[in-house]
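Quick heads-up: it's one chain on its own, the form predicted on its own, in structure tokens.
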Amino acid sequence: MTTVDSIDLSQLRVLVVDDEADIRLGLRRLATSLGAEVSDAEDGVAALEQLVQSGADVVLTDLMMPRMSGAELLVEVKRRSPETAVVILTGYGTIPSAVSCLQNGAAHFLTKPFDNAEVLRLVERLGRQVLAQRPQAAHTVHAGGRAIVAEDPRMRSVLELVTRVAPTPVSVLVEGESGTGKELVARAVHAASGVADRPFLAVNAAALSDTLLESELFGHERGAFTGAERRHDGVFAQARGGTVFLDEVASMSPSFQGKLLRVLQEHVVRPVGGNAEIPVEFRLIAATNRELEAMIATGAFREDLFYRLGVVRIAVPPLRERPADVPALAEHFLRTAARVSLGPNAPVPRVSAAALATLTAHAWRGNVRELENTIQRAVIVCTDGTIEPWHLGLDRGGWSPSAGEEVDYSTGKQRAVAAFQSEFVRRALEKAHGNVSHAAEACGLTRAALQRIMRQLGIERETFSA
């Protein structure tokens, strides 16, 4: 477990804000002596621009500055990044104002001229506290321009197996439910292999008939069938020593399974309509969301092909079985969605504790793909910089009993109505920025009626105030 004393201060980001260049230089040197990464700005407006671009863990800001005062900067910093520690620098004559800043969230204030040793102690103490509260970075592997984020031990075990199998030429079978990221795992194997500079070619077997799949994988000669106006090299030939990813292999017919088995055994293909066999070189990674052993038992899948495909088997657990990944994945998708939907310099919305609890408790039947879509939606519909549970859209179907729960019709109806009322009222209040009268008018209710519903549901107006 990480302790405050063991925190590496080289991770600390300090921002110095003062309109006097000499003071900025002195504070920069002090903070840099701790090993911190230090930047500076001449006023609050410039400081906010830097915060949007690179963030900060500790802000040292003068109180009296042109364009934007330190007090105004404090409010903006705490609104955008509540975890950032803000220290107010002030002259003796403005101490009452500095005390007011403490009430608004400042961590400390220092009077000018300040003692260098005191500044060092304060920045070090606040820096260690902020870094200790920062979530530890999840283990991340990049694959094909995307990232596999693994905080949960089960997913880290998957990535460890990826690392071990990648340098070898053996076939790999990736197993897991739809949406768990099987293709990303395959791309990670390729990226860590000795042929990462060669092609990675993906084919979905379920999307093609046997004839089209044979043409896609083995190639075809000109005139082999209607529409074959020129010769086509198949994916196995195009790989040229790279990786072929064959998804949803369980959908292949038994007759095509036999053809694929021969390719794996002989490493030659005969293009459709061709008379000669062509040698091919590739590394095969297959994937399935079905239990192939069960299909073998019924004769739907060839046992000999199964063992050829699964020299090494990588089982990707569903998201509901690795809950520790949910916060890390949500943060990863949040930053991506904010950059795409809000713009590269827009502040990234924060996820409230209630929303995070909702995300962690959700069953995620659509796995990682569903979580990504949920975060993208929340970023778009969120209007005040904080994602709340009702932004997630996870209760679109209203309340329903959980597995094994028995309720009578009357109780079930009451809970469903309460779930509907809660989301409806929260949305109305959010759009009205907490103005109960405007929200009531939008709902077609009297102010008194809306207030009564809010009391029943425990909804506070202040949560939605602008």
Ligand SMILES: Nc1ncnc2c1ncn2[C@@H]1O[C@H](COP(=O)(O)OP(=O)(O)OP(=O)(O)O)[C@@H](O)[C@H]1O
Given for the second form:
Amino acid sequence: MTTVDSIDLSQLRVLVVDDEADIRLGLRRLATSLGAEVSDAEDGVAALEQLVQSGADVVLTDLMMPRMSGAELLVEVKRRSPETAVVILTGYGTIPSAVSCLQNGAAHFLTKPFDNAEVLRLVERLGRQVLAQRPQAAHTVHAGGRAIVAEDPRMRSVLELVTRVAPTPVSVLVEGESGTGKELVARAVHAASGVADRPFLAVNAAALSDTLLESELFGHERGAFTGAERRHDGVFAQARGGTVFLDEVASMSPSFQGKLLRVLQEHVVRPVGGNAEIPVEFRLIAATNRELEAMIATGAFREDLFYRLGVVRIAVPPLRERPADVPALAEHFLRTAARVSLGPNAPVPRVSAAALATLTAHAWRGNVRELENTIQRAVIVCTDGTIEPWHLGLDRGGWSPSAGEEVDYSTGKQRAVAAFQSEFVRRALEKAHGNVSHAAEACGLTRAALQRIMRQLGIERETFSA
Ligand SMILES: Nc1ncnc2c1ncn2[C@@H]1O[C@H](COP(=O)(O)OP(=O)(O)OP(=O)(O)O)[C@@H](O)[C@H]1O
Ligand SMILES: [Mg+2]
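Given the form predicted on its own, state the structure of the form predicted together with the ligand.
Let us now look at the entire complex, which starts with that chain.
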């Protein structure tokens, strides 16, 4: 069991909302000193956007603000995220409104000017309470507010490597199939680095032509090309010591690869259309879903750049090679999908043992992203609170020749037929709310024939009765 004292406050997300900049700054500093991840907003509307984007465990909000008051914000926060603790900050004039906020679910109110020690004690206490209730997989790290699930030993060693390289300034190359979580790993490196408070800027090399990539990364002077109406700082300059995430590096042309190599060696860029070189400071994390070594062999990728990018290489294994992650990821996506699709207070559907077996056996070509989409769909399709295999929409037959195991033709056919029957019959029974006669009629079977199939496949009518 998680005890309140053993909780690590670095997982705590605090959101500070006030229209006065110095109050925001003061509260930010206090919460940061607890080790929490702190963000701020200058009114209720901006605060809600932040909340939707990155969530919050504790919200400290002023009452009187333009656009949306603290009292209105409280109602919205509680509606979307009931577990979040909201603290109202109030001047003496607004104490009655603050008191009425307590009736609407606020955890506490503090009167201005605050006593710093009191603020600290309160945020710490509320923070520990909220975190103790937050459901957590046994092994998660956070990448800027987003959890990375890692139950499988292979994924755990990836995260160990992340923890080891993060504090060093070396370039990192993240390799792995599409949808395995490369960008999340890159964000985790940044979040655990010494420059986590500086920018993390992502650029996808595959989405831009050479010319655009150059001006995006290196910047350009005014009038450098048609449409360049003002000068623009490139991403390398904007990073200001933070991290640049360069995705899909395999799609850079060899000539652009040469330009990038020079920047990495000399730490200067020459903006497009400019003469002067400007110094830049950033940490580069590159990602690819291609085998760069094979591209080096054919001359499509520069070997010298490869060694520069991959001072440390992190290989993110495909999901089918880390089966222990499947149930944990499914659980994680289930909670998010249920909250988004069914509402914050709706019960989270459970996954039946059969559905879990289907998920674990699936070949996941699209990796974690495919699993995420599958769960999102299943949450919408399933109506009775339990996700069954036929809600997943995977391998329509339930068994496919690609599942890995070698079987002879007749066994394969038998399994495929059984899987088809099972899905067909279950759907019919589900539609008929477990009424066998109605289901049989809808399938064009006699009641007796349907019952025989149900017996063979071990399908029970009761599972489907409303
Ligand atoms: N271990 C994980 N825990 C939680 N969510 C994950 C994990 N791995 C991936 N995801 C989620 O799966 C999706 C795909 O991850 P991400 O974008 O990082 O993959 P990628 O390897 O960069 O994909 P691509 O090659 O398509 O760019 C994202 O929504 C991400 O949040
Ligand atoms: Mg990506």
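In this text, the rigid core denotes the largest set of C-alpha atoms whose superposition between the two forms falls within 1.5 Å. Numbering follows the first chain given and starts at 1. Computed from a predicted model, the values in this text were never measured in an experiment.
The two forms, fitted on the rigid core, differ between the two forms by less than 2 Å at the CA of residue 309. The rigid-core alignment places the CA of residue 114 2 Å or more apart between the two forms.
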